[in-house]
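Take a look at this one chain, the form predicted alone, written out in structure tokens.
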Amino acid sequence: MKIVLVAGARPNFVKLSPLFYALRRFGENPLVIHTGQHYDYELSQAFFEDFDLPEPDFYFGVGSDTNLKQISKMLSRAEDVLKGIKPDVVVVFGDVNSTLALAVASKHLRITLAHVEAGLRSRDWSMPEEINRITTDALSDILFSPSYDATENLLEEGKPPESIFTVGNIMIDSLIKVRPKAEAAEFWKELGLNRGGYLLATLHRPVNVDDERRLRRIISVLNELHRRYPVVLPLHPRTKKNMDRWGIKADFIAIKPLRYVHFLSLMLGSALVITDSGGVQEETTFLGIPCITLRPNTERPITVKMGTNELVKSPEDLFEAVERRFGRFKKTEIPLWDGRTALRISKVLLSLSERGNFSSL
């Protein structure tokens, strides 16, 4: 069975790791697109290198751009790669422009498409994500969905039962793996922090980032917590660029990308997370880690379920939330949450090939 991978950014290779081993536990050879909408070494080289990943097989390099101008770049070389390889499954993960994009091509090219994470939703059609994910879901012949609210969305939305397989959250896969690394490296250290002192933040959503008002908001409420608590902020390529371009100081520490290792190890050692990312929601549920999203909603609405993760839509009221869940660690199990999901979706790729599945799809 020839099968083709796609990553593009950061929570791609995340989740790409564990299938791509997993596959060849069973003795297959995945190929491996890297669309290059993650560029800098942090967001994407460094990934390979802490999941033990070979170089990809084809690198399209495309480099930051609207999102419109991405997905036509991506659509572009995929068709001649495509072609090139005429692979049985394209397999694509989450939803970012790398997804869409490579979903679009393998329908056109009548390849059978398999999205990983299916099946989540925001209800939020100003999210780029939700518009990737939702499109995504219509195209693909397999949904492997992370979790039974998921799979419920899937049903509602009339997508054939037998096309739909819970799998469990792939991510959970890879945390698990490097967990031990992460645990050891006590990155949190090198940044004169002490370990359950301190908050951890993301921020990189276009809704967050990319409005001046709202993103001086933001920082400003960051630097007043930063006089109790220590902040920590590994700074995403886009937020800097905006803070620089409007002038917006930051007074806590923030600090460049970080390969998964070291900022799996900052998650490890924190007393809550602040975040607007999907993914670190998911990490922080499965650690039992306190968790705010800086966010109206989720498409995650199993990690606000589960009693880890709150959202709150003002910068304003970061405070309160705070002061509510700080150091407040709870643990939590969610269903097929187990390190195994990457086992599950390739016993089940393997058996829809070995029934010739695939050509009827």
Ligand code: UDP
Contents of the next structure:
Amino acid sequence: MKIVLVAGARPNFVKLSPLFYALRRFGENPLVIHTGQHYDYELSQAFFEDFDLPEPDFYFGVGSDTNLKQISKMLSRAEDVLKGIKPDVVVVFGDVNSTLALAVASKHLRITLAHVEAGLRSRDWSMPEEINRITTDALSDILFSPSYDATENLLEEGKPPESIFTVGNIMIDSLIKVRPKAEAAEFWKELGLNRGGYLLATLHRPVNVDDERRLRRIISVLNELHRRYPVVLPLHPRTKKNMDRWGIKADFIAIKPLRYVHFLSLMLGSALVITDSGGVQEETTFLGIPCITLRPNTERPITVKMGTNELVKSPEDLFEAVERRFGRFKKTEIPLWDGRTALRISKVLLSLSERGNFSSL
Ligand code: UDP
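What about the form predicted in complex with the ligand, after the form predicted alone?
Below: every chain and molecule of the assembly, starting with the one above.
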């Protein structure tokens, strides 16, 4: 079977790697397209190293640009590359621009399309990710859902039940695999921190970092929090660029984006995480670490339902929420978040291919 796996941005690499290796175990030889949506060493190459992935077979090198320019560059490269490969199936992950572009290109070229992480909904159309995930699901022939609530969303939207496979959360496969290395790394020690004594933060969503006033307010609360508990924030390039541009100063521990094994290590040692990331909400929930999500909504409501994640809209409410939740770990269990998602996806793809079902989907 000719399978193409598509990645472009940091969270994609975490999701692609388990499937790449599971398919290899079944004797398949998946090809990897990297669009180059993320290209900094810390957001791209470091993940290939941590997950022991070979160089991508195709690199588009689109670089940073506006969302639409990025998507249009990817579309035109995808057409040529996919016409050359003639894959049986293209697998896209998550909700980034690369996901949408390769979904549109595959569908136009009548190639079977599978979406890993189907069915998540924030119901907030102002988020580019919501546009990407809803459109990708609409185009996909095979929908791999991470949880039963996401499956419900797909059914409510009228997707054919036979196209939906509830397989679990593939990010958790990576987490489970890398966890022993991350535990052993004790990366907090390198920053002079004590296990269970600090806050870990990540920030990169446009709603938080592209508005000068809001970014100032958030950084000023983190500065204030740092006087009470140490705060570590691996700065996403987008956030750093805006802080530099607007002269916003961090008093807390602001470091480069971390490679996965070090970030997971810091997460494991933290007493609480503040984030606007999608994946980090899930990882903290799996680990039972309290998480505060600085957003008005989430496409991952299961993390709130489990009681580990709390949405905080306004930076002014952050201090109180941190005080209330610091160190309050909670045991959680979500069906199918068990490290075997990539295996389940591989089995579905192989059985559809054996039955010659791709063409009839
Ligand atoms: N991550 C990382 N290093 C960092 C910050 C995040 O390895 O400095 C990992 C994190 O553990 C998760 C993924 O990157 O697996 C999430 O990516 P991101 O927050 O960029 O994307 P989102 O999940 O919001 O789409």
